[in-house]
Each structure stands twice: as structure tokens, then as C-alpha cells.
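There is one chain below, alone, in C-alpha cells, taken in the form predicted on its own.
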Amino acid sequence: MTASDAFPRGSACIVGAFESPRRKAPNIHPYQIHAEVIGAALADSGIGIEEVDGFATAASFPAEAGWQLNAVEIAEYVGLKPSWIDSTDLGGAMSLSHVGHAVAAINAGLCKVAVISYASSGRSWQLPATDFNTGRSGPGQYEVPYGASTISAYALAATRYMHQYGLTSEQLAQIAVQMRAYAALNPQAMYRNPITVDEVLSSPMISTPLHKLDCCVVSDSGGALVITSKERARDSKRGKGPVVLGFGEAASHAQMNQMADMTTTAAEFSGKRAFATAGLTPADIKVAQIYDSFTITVALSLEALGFCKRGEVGEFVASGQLAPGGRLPINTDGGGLSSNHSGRRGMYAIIEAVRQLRGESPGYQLDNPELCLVNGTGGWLSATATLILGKAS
């Protein structure tokens, strides 16, 4: 059996999608944001909450306010009674993973209508919260006590790649500059003023070689999706929705000391799987939403997904290929580097892909795109998930 035979390509649609306009939401509990975005996504689909029998989310980070059984707790809060539930936690890649799992569940008859949601008060959460990490016991004893952090982990990967392939800080800065060009068109983006390479390089150094403007914004926000079969979609509000054509997920490590090759990511494997299940290649993709927690995340992901050859991403970026009108416009709402990033931006990347295929992007809208790839990265370049969505038919 081939990958394309195993995944139910084109069998399910995203018929509802909504991203919270909140960017700073002090004194608003993340569960309230869950309720808001789920209600709005269902309204967008025209499907009632009583029809929802599948639910997926994860809320294990402090600013997400979850506890044990967090998916159950959120379902209770918003009034869902699912018979299929998924709380798979792949960090920033989790929402993409949930979409792939929901498609499989719908195809297997485990549910008919699945809601996927995410919400976080990443900016406004008032209680002390540690950086993402693992415990000090077990494998963590070899890394955690020495002060490793999310930013230092990504900086380590950036340093290695720059040493091995000659990527420059100026080329990395081009990614931030080009993402801001999209944010300038999005009235909901946190930061819209254009920036230059010099401004990126003169912003404070956070962890060498990554400057402040190489790092994502920190916001509050949330989003939700409604997924159902292609047949059920005909009775939804829009009568159809972007179809899920390809899906793949992969994990490589938790601790950076176990990362076999710091110059690539598990997107090599999740991307290959997604392209195989969709029956497509990178050359077929004209727009993508690539997780941009840091500029280096984008650079490594582009190569891992096959959009440029190993060691050539610097030239690819510097030549303007990611910018409006380039070969591969990405993060057309401004992405995590400029629009919003409340902790795990995979949800917002999916929503922007849906909006592109609907012709409804609040940022840079391409002329009638047929396909959109979405790639999410979780942890310390630890896990990835890749989706390929197609225009509704």
C-alpha cells in the first residue's frame, strides 16, 4: 500500500474557520477564547454545536490554563460532548496533527463533525511560567540544569547551519523583513510598520545569532476549525470547503543534545509523507504557511520541505522568493514574526491557508490559488506536521 492509498485524500473538508482578533487580552481566560472561536467557526460553517461529535485540542502550557485531562476540561467548558477526542501534543505542530487525525477519524466513521481549537494568553498570563522544557529528571538531567531555553536552542541550530553553509544574519533578516511586508496589509497584525534588514540587525541580540526581530511576537489569541466529510460539507453554510489532500507528521528528538543534524528538521519526513499522500511535489505549491517562531525555523523548514536545495536557502530568501510576488509567498497574514504568536501558531497557519483558498486573506491575497501547504514545528525543532490543502470543488 502506498502513502497515497493509505490516507483518505480529498475525503474531508474544512467548512468552518475563525481566528480571534485578540492580540492583547488581559484578564481574559483562554477558555473564554476557546468558546469564542469555536462558536464563530461553527457559525461560519452553519453547523450547530449539537452536531459536533469530535473534538481535538491540547492545553498543557501554563498560559493555556490547562491541567490534567485538559481536552476534557475544555470540552466541558464550551459544552461539547464528543465521542472522538484527540489531545495529541506536538507543540506548535499540534493543530496540523489534529487535522490529519480528524480526517482519518471521519473516514473511519468515528465521528462526523470534528472541531479543533486552540487558545492561549501567551502575552497576558499573569502567573509565573517557566520556559518550554522537560523535567530535570530522566533525559532532562543532561540539559535542563545548564539553562537551555527555547531561544537558545534555536540559536544553537542557527549557529550550526551558518557555520556549515555560510548563511548570513543579513539573509535571515530578509525573512523578517518579507514577513512584515505581509503584515503591513493585515489590519489585525500586531506590527505593521515596514522594517529593514539594518533594523533587524540593530535590534537587541537575544541569543547569538538571533536578534529580537528574528523572533516571533508574543500575543494572546485563539482559533478554531470545523472539519467534516465532503458529503456532509454540501449541507454546510458554504456548501463546500478546502479539502485536505495531504498529511504527514514526524518527531526527531526532545532534547537538543539528541538532535542528530542541527541543519534540518523532521519536516523532511512529514513533508515527504504529505506530498506523497497528495500526489504532489514542491513545484506544485505556489503559496505556503510556514511556522515562523524564528527566522531560522523558516530557513530550515524550506530546505527540509524541498523548496530549495540543502545549503541554498540564504540565496533563495535574499532573492525575494518569499515576498509578495515571489516564487513562494509564505505567511501571507504576517506570520508569527509580525501578526500573532500566542504559543503554538500552527492553528493560525491553517486558518490563513483556508482563507487563501477561499480568497479571504486579511493580508496578501493571491489570485485564485489552487493549493496551499502548511507546515508546523513544535518544541525545539522536535516535531513537525505538514498539511496540503486544495481549493474547494
The other form holds:
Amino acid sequence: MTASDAFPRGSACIVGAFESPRRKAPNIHPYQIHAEVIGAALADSGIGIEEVDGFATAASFPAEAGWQLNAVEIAEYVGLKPSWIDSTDLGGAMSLSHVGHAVAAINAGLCKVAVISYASSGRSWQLPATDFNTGRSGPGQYEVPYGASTISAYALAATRYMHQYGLTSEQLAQIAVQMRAYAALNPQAMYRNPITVDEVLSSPMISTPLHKLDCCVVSDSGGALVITSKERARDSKRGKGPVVLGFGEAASHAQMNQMADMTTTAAEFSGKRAFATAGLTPADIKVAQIYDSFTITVALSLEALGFCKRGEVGEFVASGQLAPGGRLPINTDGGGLSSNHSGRRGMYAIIEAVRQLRGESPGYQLDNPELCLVNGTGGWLSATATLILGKAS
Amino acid sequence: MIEVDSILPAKDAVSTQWFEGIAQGKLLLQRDPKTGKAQFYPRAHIAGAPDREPEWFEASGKATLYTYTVVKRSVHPQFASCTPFTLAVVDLAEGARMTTWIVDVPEEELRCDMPLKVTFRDIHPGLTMPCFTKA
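Please move on to the form predicted in complex with its partner chain, as the form predicted on its own is already shown.
Let us now look at the entire complex, which starts with that chain.
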């Protein structure tokens, strides 16, 4: 076994999962949402809070209301007493990392039942959802004065990719249109009215070439997962929940001027490792949850993960491959573009993968899928994590 | 909402040297004395070789446009008042890449890979930064 495929494949299961139905929660502190979703995920698993000995979360974004030691403070607020704690912070990809790390920890005997949670009031909490990529000291002082924001960072990548490969704004818009079509089926989705390519293109331009409808929703919400060993899972309410088959994570850059190639992402590495650890290839995957902070995030990720060749994602999208019956339906709950994105969407993408494998998607449910890939992208294409989940066997 | 933080650089021992260059109309870069490879942003060490100190030199000011975005809307009051502005990442002739603004180039004339030259502009009250324009 090489380092790249050293992962305890199939040794742990996701036995509890819950996505908050909240989308707009004015005056609700994010920690309250942590408690709500942890309670609901544990109820979903049938495992009591007294059995929880592992906890992973991070709350460093302003709208998550965390301060120093935020994982410790949230554990205290909820009433958890963890003896294994992880607060890895990969931006929107963080919950995927927490799952991978929890599986390794459970396999190593560091904990038996791990709870992973995330909550943010990106829309309504009083703290600003900062528009900047980094602070104005250290590395950020050479970028912040120019106003490099999250949206404009993704726009920089989009401009370069379109220049190199001829991707069109219409093709990017088709991604948003398809996500909205899935959201239309999901009663909890934030926006459900169908949209057209023309409506995306005529929505206000925010940062060329990205329009308002190329960008994700901004919500208040949260989610939680319960993970335990395959052995403990057998006796849980859900039985053997989806198993974690593969995992990879990778960091690329923080400042946009340090990103070597803006036409791809670190998912080239995290995806390769996830496939290697699972013993699978992209051809095996028939449904996926691909982080969709912006339409361009989906385009770059699909290529980086190997679902289409470099430069060909525009045609892949235009030919309907993301739609029902296509090569790869993605974000079957409506994704971040239409259903839920409170700042870091990774948690919701994992939960939708779990629901697909349980046959419980609130959006578009595929017929008995065996596998679901989840890819998270954090920061400004800065870091990624990839999970491959399999149906209980 | 709590007041959003300033966007002016919080300078340190290394960046002070870079900003002093700007005050003299010079775009300073660093290079690895061992390999000659240029680096940006400035650090007290060579990225990937923390035990090696870089040396400063003046860049030619020539660059090509790697990518850009015309920012039409910003939630930050300081930048909302600047819109539209053209944020860019440029490849300096010396081999390093930096974040900047493109100035005096109409949106319809912007093209990736177009040649550029440096120009120094007061982009915020009290702050001069290197920007680039058509070569």
C-alpha cells in the first residue's frame, strides 16, 4: 500500500445526517443552529449524545460567530465532551475533511462516535460576511488594497479559462439553470422558480464574466453528521449507513497571485487520491455533489476530477450531461446556486450524497445509486477535499 | 453591521521596503540569490526555502495580462465607490505574478496575454500602488 491509497476504506459509516430547513434566520445565533442540527442528526442515527466522544467543526468565518477556540466553545454550548477534536479549516471544503479525518480517527481507535457540525448565518447575523479573501497584513497587504473579493477571485479564474478554452457565458449559465431545475423539486430550496439562460445572462453583472445568477444563494443554515465504525453502525437506527470509501484533500494557494494555473483546481490531487483510496475511477460515478459557489467552480471541478477532458466542460454542460439521464447529474437538491449556501456548503453537499444513497433526496432522486462523489472547494479555489460514499452493503 | 475594517496595508519590516520603492516610483521584486528566480509577494525568506534570504531588485515594469475581471458591484463601501474597476493578475517579465489594477484601458480592449507596463496610481486616499496599463 502506498501513502496515496492508505485510507481505511469502508471502515466507517455516516449513520446520522441532518440539514437545517432554515434559510433565513434573523436574530438566531449560529450556535443555536449547531445545537439544532446536532440534535436532529443524533436523533436520525438513534445514538445518544452520551456516546459521542469525537467532535469536528470550525467557525472562523465572521458570520459563523466563532472566536478563538471556536470548536471548544461550540462543544460547550451544545453540551458535548469530546476527547477527539478536529477544527481543520479548508473553507467550504472543511466538512469533507472532517469526515475523512473522523474515519481515520475512528479506525485508529481515537474515538467511537464522531459528530461533525457546521452552522452560519451568512445572510442575517450582524457580523459582516467579509468580502475580502484575506486580511490586510502579511500576504494580504499586497492584494486587499486592490479589492480582491471572493466573487472577483472566481471571476479571474473564469476569464482565464474562457480565454484558453472558449467556454461561453451561455454554457456557464446552463449550469445555474440545471441547478435551479433540481431546486424546483426540493421544497426546502431557497429559490425554486425555474430560470432560463437568458435570465442568468440578463441578471446584474457583478464581476465580469460572473452575473448575479452565476453566484450561489446567501442563506442562514447548518447541518450535522454522525459517523461511527461499521460495527457500531449495524446496531444503529439506520443500520449500516452510507460507507466512506475514499477521501482526499489538497491545498493550493491563498493569494490569487500565487495560483499557478487558474484553469484547474486542487481537486486534481484530492480527487485522484479519493479515487485511489476507493479503488474507483470517474467512470464508476453516476451522481455527484460538486461544490457550486459559482458556476465556474463547477466547470473547473468537473475537469479537475476527470469527469471530462481539459477544455471540454463547456460542451459537456451544453449537451445536458448534468441533467437527469445525463452522464453525471450533480447537486440534486439544487446545490449552493439555488438551495442552500450559508458560507461553506461542503456539509450540505455531503448530506445530499447521504440522502441520495438512502433514496431520500428532497430534490431529484436517482434510481438506487450505488456511489456518490462529493467535492468541496474552499476559499477562492484555495483548497479542496473529495469524498466517495457508497451504499451500505 | 459592525464597521468593516480598513483596507489599507498593515505594513511590516519587509513590506516597508517594498512601499518605500513605490514612493520612489520603483516596482521592487525579490529573487533567490541561488537560483535567480523572482518571487512576489515579498517575504523575509525564499518560498520553499525558509533558510534562504532573498535579494531585492527593481523590476522592468513590463508584464502581460494573465487574467482580469471588471468589478461592477462591491459590498464594501470603499470599493463600491471605486466601481467599475479592473482587478487583474499579471505575469511580470521577470517571472513573478502579482495582483493589480489595469487602468486607462476600456473594457472592450482588455484581452488576456496583452502586453502591459507599470504605472503608479493613488488608488485610495493616502495609498499609491503599482497598476498596469497598455504597453
